[in-house]
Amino acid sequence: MTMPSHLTLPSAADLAAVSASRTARWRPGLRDASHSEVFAGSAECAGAAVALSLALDDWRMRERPETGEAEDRRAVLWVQTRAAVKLGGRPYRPGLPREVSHRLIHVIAEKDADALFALEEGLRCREIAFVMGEVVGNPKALDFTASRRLSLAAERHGVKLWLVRLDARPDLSSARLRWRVEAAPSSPHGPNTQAPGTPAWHATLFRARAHAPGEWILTDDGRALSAARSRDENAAPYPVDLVRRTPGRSLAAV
């Protein structure tokens, strides 16, 4: 069988470049994907904290819009379902980073579908700097089609989304980056050894298009996000259970 004359195989250099891009590690300061998901338990509030730190890290690295103003004055949209508020509470404005506290638009939606609608409308608005969302579990409204709509809206309008999935299992999604996070021991405070220091989180990137999976200890001192490689980085990536279990039957028999 001969190859058509108009088709050419990629060169070794092209393959090496693709391989290098797939094995590159994420690090703070890189422009992240338009749509990211952060999976976390509801008991420790690590999900919203890490999502906000990732969002601010990305925001600080952006080129400012050509508005003639030195400061980006756009608002930040934070959408929660009522169930998410009951589990993790609502954002405490005085405790938020100064870049966010005075520009926050907070929305509480009664239903998951209403929250997804608010998220998508926020992504379509260029006067929004970025969008945060919090939903609980694996709602039917957040199927792959809905996830795809959010990704397309974020990419088309240039407004990024960080969606926190509380007490959820990784299901099908079009999110470009998917994290699993949990709280980690904070660093020493300094003079007061009894006080907590800079907050830290154990973050696992278990799905990404442009980065290799990995684990990091993230810290945020209020000025910048830092990442140290986790001692468990050589462990297997977080097990993603995308196939419903079939007790008593092998997958081949389904």
The other form holds:
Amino acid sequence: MTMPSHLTLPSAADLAAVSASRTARWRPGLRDASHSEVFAGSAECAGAAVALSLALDDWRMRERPETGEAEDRRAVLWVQTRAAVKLGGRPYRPGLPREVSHRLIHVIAEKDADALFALEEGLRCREIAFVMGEVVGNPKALDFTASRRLSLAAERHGVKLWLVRLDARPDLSSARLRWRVEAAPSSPHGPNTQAPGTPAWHATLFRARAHAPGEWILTDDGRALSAARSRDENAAPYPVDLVRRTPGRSLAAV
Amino acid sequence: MPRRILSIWCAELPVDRWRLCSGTGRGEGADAGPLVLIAETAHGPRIEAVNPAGRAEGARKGMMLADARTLCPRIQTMPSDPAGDLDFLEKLALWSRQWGPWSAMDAPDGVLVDVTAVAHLFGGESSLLADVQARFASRGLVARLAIAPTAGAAWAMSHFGPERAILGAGCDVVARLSDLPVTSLRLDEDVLVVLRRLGLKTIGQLAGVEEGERQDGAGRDSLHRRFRNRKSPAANPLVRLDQLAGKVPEPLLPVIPQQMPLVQRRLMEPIRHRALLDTVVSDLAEDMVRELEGKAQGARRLELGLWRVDGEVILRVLELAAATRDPSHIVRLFAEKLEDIDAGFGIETVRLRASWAEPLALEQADIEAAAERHGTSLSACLDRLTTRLGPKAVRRPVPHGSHIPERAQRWQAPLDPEPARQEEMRFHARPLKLLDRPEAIAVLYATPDGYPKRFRWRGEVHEVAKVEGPERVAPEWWRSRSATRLRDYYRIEDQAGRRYWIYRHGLIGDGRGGAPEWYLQGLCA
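Alright, leaving the form predicted alone aside, put up the form predicted together with the partner chain.
Zooming out: every chain and molecule, the one shown earlier first.
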């Protein structure tokens, strides 16, 4: 990062604008995270589901290049370690969102290092729309250097990465957005009110580069991702304590 | 346009070839006297081919040499070479393509050429035959020729018909060939024995049995019953007869010349170090790419052979997801495969062969400066993944026609086309992920045939808050054993909002095992 010289120092008005934009909370369709991490428990499928929803939301909002085709035909790469398959199963095509089901390429890596290799290769590929990864715990191979490599590859080639961290504690990482996700009671959908309805998740954005952290209830009805403010609607507008509470402050997310 | 097939029978191919190889003219030198080509068998040497002088003395193909010697003690012998004959025939089949767009080998001593709609180029079919005969004669080969609408008829006419026979497009083939022996149907030896015992000696008699007794319903039926278990054409005279008449198609395998792109480096000094080997491999990759580019092809399978000084040969094979002609990609993939090479006392020859190549159009080089940012193509990415993780690790799910959930999805190679199928049913909600193996759960339920109130999975107790179901999935009776139990699926949500897909395996009192068991199979979003 280059130090700004005194000639290019931002003016007070610029600073105010930047401050205002940073205070704007995350909302669906706000896209600037090339590398996100989603922390979730393995017993629920919430991590993968939220990652997929966020990725699809980002994909729907992305503008198509003028010269490009009307339909995006690029593949989706989903990398799982063997341990993640064992804990949470593997993608099931009849249950996948329609946009993804026919373009999914699934990779099973025996070792964590192999999974990182597969993720990076996917990020370098111009014919892949986005990359999803599922890694269990805090593997040694996924240190800060490795996550920085992933971030750089994602930024350089414009392919976004959603990495699901199952049963992991937040460690050092260069991910631009870091979420903690749990399942939330679903909202009724359809005539049967006793049935599980539209999936909902309780998502906490605890580390972000350009956003203030916050909590949301995310719901995905298959067409769009909507975010409602969580229970603490009337809490402080800038929940500083949320930031402080999280361990493992990321160096890159300054 | 009716098909016209030219059958060329090199009646004396082994002898002709021996004559060509030994450089003697017809009837000169060793060929002047009786001469036979022999093959060693368990019962002693047997005659495989005879020259004209030998035939005049009474030697025949298939005789034991000892028998021929009693007829003609001064007979000369030479070893026969069936493999060489086959190789020669292959070249002959390619050479014969000058008279038609494609040709097929008719081992051991014939060639079939498709001359449909090309005879006018040679001035009609009779002058075409004259041309073929003259060309074969100038090569020192005896050829018997025939043109007919089907391969079977052409073969029969060339072997048993008059010289340079032509069967017209509209004529009744079976009637014209009725005087030929049943041997001309290209049948197996034991079938010929059966036909001889039945008294059927000519094609006409065989066809007569088929037609003549049709009135009393015996005809073809009785023959058909006799040969009902013979499926291969060479073992069933009825199939051969239909092929002869053109009622049943007879596929012929065309001969297509192919050359595998192959490049190699012989090294002045045997190499023992990896860095040098990498240089050689990248040189070879460049050569190979140039070779492939000339043919507008891309490699799908590459074989790298390393010849060691001590006589060992190390082989490394690479399969690619899509045809490629990118030297750096090839080098990078081979680099992973060369990790464990033991050079021994050194490697003296390195050879790269593209044993499988596919057409790949030439493309313009990437002239944009943004090419760097563009990244790799999907096939290159998949190649790298499969090279490191193995081909089984990279796959894509495809739907499969089954209502059993775990069978409704299969895995296939990522770039293979999806199988054709009907649109899947969308009115059942399915989970996002499926466990590889359903996990048993302990369930507390209100009524034995209802949904559970509470269950324990992986040591944690879940209260069921919302439920939908059951969706009954019956066993596939056409596949499963009758003891397979049906399943009742429930989509449930626990108190924390976690959504699962569970099922009860069986019903109470269905007579297929004890109390029903509960399993958790899927995780919904």
